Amino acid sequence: MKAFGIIFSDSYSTDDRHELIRHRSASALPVACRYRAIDFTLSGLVNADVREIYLLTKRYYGTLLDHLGNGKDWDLDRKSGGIKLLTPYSHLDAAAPDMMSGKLDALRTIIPFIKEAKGDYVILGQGNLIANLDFNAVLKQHVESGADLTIPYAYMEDPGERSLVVSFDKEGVLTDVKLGGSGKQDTALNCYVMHKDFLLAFLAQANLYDWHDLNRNLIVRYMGRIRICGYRHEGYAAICNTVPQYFRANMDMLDAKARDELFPEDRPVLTRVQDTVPTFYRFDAQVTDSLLADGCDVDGTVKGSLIFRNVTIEEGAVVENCVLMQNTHIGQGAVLKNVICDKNVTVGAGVTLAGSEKYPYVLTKGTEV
């Protein structure tokens, strides 16, 4: 069973366009404290011998490419396979020219590459998935079951409105699917397994109908017409379509079980690797239930938070439930509470800056206060 993977580096949504993806591929959006939230995604498809792993890029993309670079801190930085980064195709459409307005277009121009793939089957994974997702035990599940479509999902709470919720019968065959909301559900993880020679043959079919929406035209349109199963994930799930489930994605890092969950022994996330100075903790630092990456500097008082690489936080500042992204400075005295400062964030002596659990305040990249 040889598979290759397509990730998607966006969502391909027009209401995700949110602060944090001004200027960054939604893939690349820092995770953890030291990772990218690719790194997942990307991770779980190495660990599964996956070595022939084609990345949709779609806009903002650079952040990505410095990222991943040349696949080496994935072992993908090899003559045959290995990963390659695709960038947008221009197409005829007046009404949004050079873009692809859906997944299924990303997918219709990379035909080429599909065909000439060397595994027989292919998975197509979401960049912004926070899941360690096991490839191997859902492809081996899929042929197994004789689907002609598997989509592995997980039991999430509050899943966003955009989000799939699926039912499936005692066989696994799905039954149901609506538009998700608040509450604990079965939630899709946009991740599919299927043959090569059945996407190609959907590809010519959406081509022929003009189709652009993927799971509105491959999962709700042919449920009931093909085998489609399902793959129950049972380890910690979460997508970051939103800044409200960007911050509580982070959040959930702060609890052992998440992590645990997140990070298995026997499949490492893997990153680039940089090497940087350990934390410096100053004689007045009160740091608790927290998470710091290398680097900061640390005067101040750090509760429930995310710390990312190279942060100042000076003395009598009070960092409290807030994601602080890399090169981010807290002046002296400042307080904030549930807020996300994205790189290179200055907030100046004395400044007091709140949101709420539901929604955080945000400082965008490079904002001065």
Given for the second form:
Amino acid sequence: MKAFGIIFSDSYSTDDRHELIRHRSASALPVACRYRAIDFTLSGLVNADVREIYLLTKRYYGTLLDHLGNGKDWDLDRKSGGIKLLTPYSHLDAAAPDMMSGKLDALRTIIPFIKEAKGDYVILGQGNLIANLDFNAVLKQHVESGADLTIPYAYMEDPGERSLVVSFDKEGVLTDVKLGGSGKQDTALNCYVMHKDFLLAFLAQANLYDWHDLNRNLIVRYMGRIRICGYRHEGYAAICNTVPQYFRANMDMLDAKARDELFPEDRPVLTRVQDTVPTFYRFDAQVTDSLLADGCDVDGTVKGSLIFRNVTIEEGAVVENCVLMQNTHIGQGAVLKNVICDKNVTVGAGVTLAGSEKYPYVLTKGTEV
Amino acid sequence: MLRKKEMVAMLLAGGQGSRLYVLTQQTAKPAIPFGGKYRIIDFPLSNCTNSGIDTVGVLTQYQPLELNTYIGNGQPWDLDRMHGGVHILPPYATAQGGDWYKGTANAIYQNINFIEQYEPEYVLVLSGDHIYKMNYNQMLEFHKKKGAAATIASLGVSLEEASRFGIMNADADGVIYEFEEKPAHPKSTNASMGIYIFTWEKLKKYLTEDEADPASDNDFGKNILPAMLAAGEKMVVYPFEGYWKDVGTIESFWEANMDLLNPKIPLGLSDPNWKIYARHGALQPQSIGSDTRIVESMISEGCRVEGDLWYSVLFSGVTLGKGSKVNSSVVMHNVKIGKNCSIRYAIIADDAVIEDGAVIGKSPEDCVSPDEWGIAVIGQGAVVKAGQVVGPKEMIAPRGGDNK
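Let me have the form predicted together with the partner chain next, following on from the form predicted alone.
Whole complex next, starting from this chain.
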């Protein structure tokens, strides 16, 4: 029961280009102090012993490729298999699919790789999913249930208007899908497991009819015609399509239960090792209910916040309910509440900034206030 | 044909480090954790890679398992090379029999063939028990400029301290005319740091002669250096300025960890241009609980802190329970500290378990006499039971070790 993985670096939707992913791939979103979104799907595959992974990038993938390097931090620098980074390219043939327009087009450009791949089953994942999926269990269920297609889902709070909300019958067969919904909903995790031959036949059909959208054509069009089963993921899951979703997912990490579900001991989340020094707490530091990465230097007050690598918080500064990404510098006496600082932001001494709990104030990469 | 290497580094990592007692009962000294996420050997290895030296032989002998596993293929230090890289060199047997490494010089002598593979012009000899940052390449330039047979890095110490070190008396040009081992009345304050660069051709000659002398201790300090000086070889002092600390005793090991918390100490651990590399997995960020006070301390990834921390170093993966107070202590990887414990002036080695309400160590001001005070040490994997009291200076053996 050997499988290979294909990860999409982005959601291929044009309406989720919020300020945090304007200049980076959605998979490269920094989350939980020291990770990037893709670490979760990538580690999930590695932990299920999937050692043949194709990553399809879309745009602004520089940061993502820099993060992944040759894959050694995930043990994916292999002679056979390992991670293969497939970047978009242009064709001389005007009729050829454009990798940028939809997931199906991107997949059609890599059909030769899919044909050569050694696994019998394929796991399609999306790099901005924050969940530690047990892909071994998903695969096992897929094979045992005799499904043509298995879609992992989770019971999630306010999944957002563009997520697929799914319902199943008693046997676990998909009976209905709708877009979005409020409250707690069974939400598809943009992840698919199928046989490689099924994928190839589907791609041939997509080519014939010029289909572009994966969800609409694979799930909506095929529902009732093929056996689509759900796999219920019990642990924490979040999708970061919008700034509020991103903010909430990070804040969720302050909850020890969510953290334990996302970082179980037997399925570690691997990430790029950067050799940062431990974090220093100085004489005036007052840190409570927070998560911090290594390499920080804290002399101010930090409450209910996530502090990424190499952040400096000077004496007298107050940081409350914030997400401060790598290399943020908070000057003396500055006060921040409900703020997201993207990388390399400098907040000068005495500055006060606040957003709302639901919609944080975002300082984009490199801003100096 | 493979490329020659200009200089090969040989790192002496075989010593027992017996003055670290329970810390080195099951582990070689260079593998002892240091500074929150490092081990002692990370300092010379990172110095090598940062100095552009890509061929390093690590001479092991005492309790090598943990050290060998740690070094692995050398990847964390960028020393996984096609040609060169890091090599573990344990003693081995030959058709003529085999010997343990009889002394530091003999360890290098037994590995002449390893060095010769790279046809180096110079050999750098290092030891695995010092904390410092140093550019060995600058030292090599100095060695070449002076046209020396041997260059010895030296640290200026105070006259009082000088009697604890090997002292080198040199003329105004830095040319050594006399060695004194721990002199009662030191004539100068150039202390040897145990870092040597030799012109390989010369060193090979003296190693071979030393090996032929059955009365020799086969030691660099006692035999090789004096023999070279007596034969009139040019030996020079390379003055080093910066932080350097020998961590060979419990007190100096504890002090060196505490030094990291002092922003005035010029080690520059955080300097991005001279990083210290270490092998570590990707652990979760450190989580700090709701009712904690953390002052002048250093914490690493994977820690869960619910208690109070003053002037202490927490290595990765430590849990500190509610109501516990840790002061002026070094707590190594994955130690579990329960609730309401009091830990003062202590070193707790990897994987130890401190159950609820345990009391370890004492502050000097709480001791009746200065003799009563000392650092308490809990060995690797040891368990301190709920409510147990471990006094100052007391040492608890590692799991499976003996309590002598």
